[in-house]
Amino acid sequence: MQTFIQLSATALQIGAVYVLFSLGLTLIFGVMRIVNFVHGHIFSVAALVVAYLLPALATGGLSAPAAYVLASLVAITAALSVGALLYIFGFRYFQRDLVGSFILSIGLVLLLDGVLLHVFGGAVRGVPEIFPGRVSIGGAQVTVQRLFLCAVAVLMAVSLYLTLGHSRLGKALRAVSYDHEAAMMVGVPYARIAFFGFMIASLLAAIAGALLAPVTIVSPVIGTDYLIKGFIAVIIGGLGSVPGAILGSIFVASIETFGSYYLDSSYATLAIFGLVIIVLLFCPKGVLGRG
């Protein structure tokens, strides 16, 4: 039983990052009807800036938590700047154009791969632990660092859910995701709402990158693996669905964690892709998707 609790806790920790990642993907698709393969690079920029800046700030005399907060703020700002540039000079011209945005995404992926490699180098970097210690929850040992990660992920997911459900911006985002032409006819500024949706998604990716940097090895390609898992989560949960993105993320993380423990990581990966095939065959819009 203790093993099950420990594995469940690990799955929730991994799922927390997937949730932040997949929420951004599903928000962009819901509002703009595009598939953004560059989402992983926004995540990578935030993680890389934290990995490079934090040690320098800590060496300069700041405490680890203070250095982490400052590095995270700079990292999120840098990632949001990249996101804004991608939208202004690229994606805003291909809204609701799946083929055009797909080709643009692939080109931008190749471009940013080269830029990140040139700026940050190809070496992997580790970030020192910011919040040391462990806590016991139901018999499961969880590091304080990962508990912090989960808490922020839950806070961001709840904030996004409340924003979409109860704010004017959220109602406008939902309106354009259902029928953007009808929304424009009643006065919703679609171009501005699309930009806000893209930037909120970029913010989620940036926060995920800053949170993950202290608990993993950071490299310029760190976003690629999370991008694939994020897409799998939204395909299972349903493209454009916030609850679906959360459900899919927890599901993928659970298969990955339990499969790796009881079988092998390769079998867990095969099981995830097998699940995607089954979902696409019998439920092409995803478990909670609405098309």
The other form holds:
Amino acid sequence: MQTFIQLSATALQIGAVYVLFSLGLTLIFGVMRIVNFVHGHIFSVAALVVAYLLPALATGGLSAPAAYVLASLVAITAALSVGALLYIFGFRYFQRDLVGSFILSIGLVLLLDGVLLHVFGGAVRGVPEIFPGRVSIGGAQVTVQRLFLCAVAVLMAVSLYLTLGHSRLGKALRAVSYDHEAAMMVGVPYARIAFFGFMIASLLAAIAGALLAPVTIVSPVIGTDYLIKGFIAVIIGGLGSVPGAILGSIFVASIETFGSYYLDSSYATLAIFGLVIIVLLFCPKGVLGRG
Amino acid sequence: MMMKGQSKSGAAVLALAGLIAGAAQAEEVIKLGLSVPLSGAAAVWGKGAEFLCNTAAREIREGGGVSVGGEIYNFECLSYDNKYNAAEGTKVAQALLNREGVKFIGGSVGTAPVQALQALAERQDALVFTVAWGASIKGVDHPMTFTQMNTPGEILPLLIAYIAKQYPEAKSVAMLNPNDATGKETEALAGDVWGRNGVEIAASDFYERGTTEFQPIAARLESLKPAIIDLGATPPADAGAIFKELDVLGWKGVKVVEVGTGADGLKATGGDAAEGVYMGAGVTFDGDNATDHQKAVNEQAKAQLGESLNAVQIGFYDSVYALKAAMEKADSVDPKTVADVLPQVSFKSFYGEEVGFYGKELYGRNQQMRLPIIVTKVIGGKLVEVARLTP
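Starting from the form predicted on its own above, please write out the structure of the form predicted together with the partner chain.
The complete assembly is shown below, putting the previous chain first.
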């Protein structure tokens, strides 16, 4: 039982990160009907800026939490700027064009790979724990840093859910997601809404990057692993579905955690891909998706 | 008067052209291809390899170059990112051998990408230096391949015996390695050596390179309650992350990273959990044993790379000097002729000693540099040399 609690806690912690990641992917797909492979790089930019800026700020005399908050704000701003540039000079011209956006996306991945490597170097960066210590929850050991991450992930997911359900912007996003032509006919400014959707997704990735920097290996290629897991989560949950993204993320994290424990890390990775094949065979639009 | 002036100018131009031609003739360049990871968790190896190859090439140029057949040659290092995988390693091999026309590989990292490189290089009679750990890339079937760093065959028997002797009460080990050629070959040998030292293998797992979430892996390792955790060929940054998660779970035991090359990456991701880790390929230049040359180059490396030098990178310095020695002895820059002579030469290694090649008993031919095996341990946040063993 103790093992089960520990593994469940681990799955929830990992799933929280995947949730932030997959929510962005599913939002972009829902609104723009494009697959955005550069999403991982926006995440990487935020994590890298935190990793580079935080030690310098801390050395400059700021307390660790204050340095972290300041570094995170700069990181999120930098990541959002990259996101805005990608949209304005790239994705704006390929909305609802799955093939075109796919090719553009791959090209931008290669470009940003080179740029990030050149700017930040290839070596991994370590970010000291901002909130040290650990707590025992039902016997499971969890670090305070991870708990903070989970709390923010839950907060972001709830905020997004409420925004989509109850705000004017959220209703517009849902409207263009269902039928963008009908939405435009009733006065929804699609181009502007698509931009907001893209930027909200970028914000989610940026926050995930800033949150994860102190608990993971920060390097220019860090986004790739999360991008793959995020995509698998939204495919399982259903492209374009917010509850589906959350469900898929928790599911992927659970397979990864329990599979690694009872089998082997490599087999767990295989199991995740096996799961995707099974879901696509029996449920091509994902568990909760509209396709 | 005008004509006279023009003649003078013409003569000057001709003389200058002659000088330039002469200089160009004296500046014969031998390209040294490097297939190394320049991104990801192992990037620090590639960046440092590039730095040390350039350092050795510059030192040789300043020392008068390589004298062969009355000509003076100098080295130029060309590094390409193999991303530590076979697919990228194949692309790098094509680029180096076919596009750049490289005949000498000054160094290469990663068994899987090196296997791809070796397959192409052997067909083109190009000479390959490598730090790859896989025993499969060595032997009589690979007469053009030479190892520029200690590999499991050299390190593991001595390192594991040393640790087993230090902790006689530790009788179980859990092993973890990357799921690739490097990891598989390291795991096979390490498992055998731990067994020979009376330590039981509690489990031996593999993980995919590029993994960023190590909590599930740590949970499994901790559940086995091993006295020793051996992370084999895991890069230091990944190893640090795993030990950090193990620390959260409360595991206390003997930590080993056989391919551990430096404490910086380990501390960057592991923090305090890096304390006590044993490494089989780490080198420290903080002690009294370090020479002025080692200290000076290491300081340059720290300024440029942000980390101290390690054994993987040092191989890229040594191979350049080994090539110089072999080319001068063979009086040739033909790769096959140089490869024939290489096992007979000795050269001054970065470690400060005159070294040659050995390994006939283990691999069937002398293709392994005879380098010291330095056992290091992270103590008080610093990498400390605890033993220097001679193979």
